[in-house]
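Given as structure tokens, the chain that follows is alone and in the form predicted on its own.
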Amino acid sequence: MCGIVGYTGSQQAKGILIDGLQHLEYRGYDSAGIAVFDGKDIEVVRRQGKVAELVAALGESDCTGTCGIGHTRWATHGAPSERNAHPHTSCSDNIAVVHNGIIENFNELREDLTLKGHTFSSDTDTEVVAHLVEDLYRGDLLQAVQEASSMLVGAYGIAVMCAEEPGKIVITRKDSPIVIGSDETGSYVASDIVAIVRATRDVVILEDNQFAVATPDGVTYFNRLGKPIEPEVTHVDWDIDVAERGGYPDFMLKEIHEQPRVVRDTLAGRMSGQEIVIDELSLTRQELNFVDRVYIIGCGTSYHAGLIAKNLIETWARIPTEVEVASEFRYRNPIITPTTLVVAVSQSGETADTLAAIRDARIRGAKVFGITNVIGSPVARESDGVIYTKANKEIAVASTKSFIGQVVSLTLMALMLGRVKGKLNLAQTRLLFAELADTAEQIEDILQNTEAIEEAARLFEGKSSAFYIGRDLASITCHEGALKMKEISYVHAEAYPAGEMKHGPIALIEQGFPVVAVATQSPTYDKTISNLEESKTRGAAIIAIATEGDTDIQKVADQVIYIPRVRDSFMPITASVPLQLLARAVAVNRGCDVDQPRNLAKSVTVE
């Protein structure tokens, strides 16, 4: 949500900014702008809509300068509008500043700045920031800034240029995630590595209530007492060309066809001498069996994968697992003890509600392990142990390959504590294990089949609802497909356990509805395919996500989607692959932009 960039160095800022605005763009946003020094004073243009219309808007002669800042805003406080977008000036304009986060104190603080004589040109929280460093400053931007962060309550990000000290960017973070990092021309910042990974592979990951001061000649780092610091730099090992589509015509349909990729690289090493390897898990065998309790907590798509997990540990594990929406977990009472296991599942790595949760967790005595696709992300530095998910990055807003890499690693955690438990022996998890496998030679037969998919899409022509039904834990998995059709088709797509049709929503359906089933082989088909019946008496059209050989349910089904067989224990793997297509494709015929999808960001660094 949001995206910052800044450079100062011997190179023209503007094009620097612009280029790492667009790469920042995946993250989901309503407005651009960029402030630049000129030698002079700090030019700022902005505008409302994509960075295209901000690039429409700058001509050859404005904002040139080699030192400057810009943003990519999703609107929280203030409507997405011109005046509202950042970078956000102080009354002089000699202070420009960007900003992620939310200032939860900023009525105050106005009202305060206000009465000292301020005039505020905006709505939102971030304009306080430039009214307040510009009150506090006294020749020394960096001790500005510190006095003013003090004075902060929220989570932020932020990277501020003065006109009094041309050519320095002063830099700051609590719970809002920002990298630095320098080549030979000078120096960047982000609040993301994907913007500035072209021009350096090592960056420094600023910690919360640390303070940078970006000059050309390089980056100085000082913690919350104003103490000189050395950093600990990250290596950026994943290619360049993540973020390039690569001959796909978005990046959702490239992830999607990565998924393999994404299995066998999560997978990798993970089978030693026929038991289950997670170092990164920090505790020791003793105390892993020591567990009496899990819960798993995320956001979204990594909400949908602790369900699948749930069942997969109490079924393997015999331990007791409940899996909670992060931003409701923190607000009440759970039982929790040093003997509780609490998983933390964010593909960002900085959910705000999720690492509000686990920071509560841990103050309860529960050990906190993180599965995200970051490293060095926040939840990964807070967990006590993690697992990377290999998905390398993701750049459309709708989750694929993350989640395909979150279901693997909770599966391996699944596992690891059966065998702990010893409520799964030897053969049965290597058995497991080898079929776990096999799920991305699966998901890659799947993709080289499509037609049937293409065709399914169809039947949503002229809808604005669905029904996605399934039981045990094909229900879990509807619910993924549910999410993904109304976050990239607008689609109102519902999830279901089938046998829940009868208890109301049922009386919904009417000819053409299109009800999606997820009907494969397993203890409770011909339960499903009863439902499926009633649904069709009824006017459904019915499209199957079905096993391969299966021929009976075509006498139910208008359209089939024919998978792999599988254990039923890895469906949701396999059978999402197809649901995130059949998404797809119905956005594509609607028009729609599946790699940015109205109102919605990539992830949610404010509650």
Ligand code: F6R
Given for the second form:
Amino acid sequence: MCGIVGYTGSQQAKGILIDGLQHLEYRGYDSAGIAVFDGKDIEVVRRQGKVAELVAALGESDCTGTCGIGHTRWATHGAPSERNAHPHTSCSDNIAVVHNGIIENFNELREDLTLKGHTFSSDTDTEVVAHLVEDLYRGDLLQAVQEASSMLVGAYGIAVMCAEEPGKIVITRKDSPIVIGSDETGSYVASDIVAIVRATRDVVILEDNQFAVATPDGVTYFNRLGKPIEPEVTHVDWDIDVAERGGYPDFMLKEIHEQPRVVRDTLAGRMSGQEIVIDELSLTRQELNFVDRVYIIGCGTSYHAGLIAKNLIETWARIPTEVEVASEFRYRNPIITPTTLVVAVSQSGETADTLAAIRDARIRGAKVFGITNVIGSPVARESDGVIYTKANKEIAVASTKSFIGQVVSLTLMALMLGRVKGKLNLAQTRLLFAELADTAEQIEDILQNTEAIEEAARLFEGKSSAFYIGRDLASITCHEGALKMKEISYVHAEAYPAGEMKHGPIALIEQGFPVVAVATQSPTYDKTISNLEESKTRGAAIIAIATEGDTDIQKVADQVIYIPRVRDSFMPITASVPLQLLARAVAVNRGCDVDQPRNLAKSVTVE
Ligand code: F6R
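Moving on from the form predicted on its own, please list the structure of the form predicted together with this ligand.
Below is the entire complex, every chain and molecule, led by the chain shown above.
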């Protein structure tokens, strides 16, 4: 969603801000802008559309100066347009603000400020912050921002500059990430490390209600009471190449190819002696043994990872497991007791619905365990324990490698619960762990043979809808495959348990209608084939993901994509890979922007 970047130092700010905004593009946005102090005034340039349009609009002489803030906006209040793009300025144009999040009480504030004579020029919630700071400004920007923030209700990450205090950027946050760092030329602020990691790998992750004052000479930090503090510095150790495409045509393909590494890294050190080790889990084995219900919460792809885990936890540990979309969980009255374990899954670690669900679950007395990809993210910080998925930064909006990291992490958790509950013996656990580790090599095999996937993508030519069908874990894998197809190719793809087709969806089948089937699972194989026959008879073009050596499937499928033989429990890990590649191939054929699909944001920080 929205992205913030800021710089103050000895270099020209414009190039640094644009570079930062370009690295924030992956989050999804619909307009962009920068504000730079030129020694006299704050100059603002904003554009609807991509950062490239902002760059085109910026002339050589525009926005010169060494202190500035920039923003990519994903519209919430006010349509995507130039006037609603950030930065927003106050009446005098002396204050400029960029903001992530939502100011919930902006209407009241706007009315009050209007009565005081302020004139608004956008439809956004953010603009009230600029006017409020102007209203409260008595020669001290930090103090004005502190007073203003005490009047704000909602979520915000804010960076403010003031023409009367050259070279200074005041920053604060509540429920919206902000990172700050410095190099020998000056100080940087961003909503995401990826925007500043080329300048510095040592960053401060600002906490809620803390304030920072960035100047060319460094940054000073204050707590909510205005007392100076020494914040903890976090070292970012991921490879800087993660923010570059590394020779791949898009980030999605690069990230799909990273998946064998993600499996290996996620499993490294997890089998010690003969036991699964998840030290981060803050519960003792005895406490885990008392767990009698598991709730897994997440959104989108993370929710799908949870559905897979339900199957594994119930199979191996025999613990009843519920999986719920986070935005639904919090508005129900879930049955949570002290022996319920809540597992929150979130790649970004900042999804607003998942965070709200975590808070709700903790208030109800549950222990919450987070699975996230982002170190120090709100999900990590607000959970009782956390597993990091070791996917490294994921840039493409559509989750691929982080999904595999989530499934592998949840599989480990299921194995551990199986051990703790005494349902899996040592030999079984070791065998399962070894087979789980083998999926890394199996994914490598799949990535080397993609001709059948390219062929299958051709069956989507001129098609606007598709079904994805399978049974049991294959059905869940289909949900994730269909989500990928929808997100990046805009083909309407629906996943169904194969047995459900005849109860309604089959009415849509006509000549050439693509039906993608995951047909690898042993106990349900024959039944899935029968369901495929039903669609085939009605004209469907069948694309089957099948196990190497299965030649029977060729009788019903128009195109078979073979994957290595794998235990049913681990099939979602391997079968998801050709489904990711298929979605990408269809999207590329249709000329879609694979990494930045329309209307979508990488981190969904609004509820
Ligand atoms: C799909 C996708 C989204 C996210 C969802 C949750 O490819 O990326 O569906 O999975 O928005 O995001 P996180 O995992 O960051 O909480």
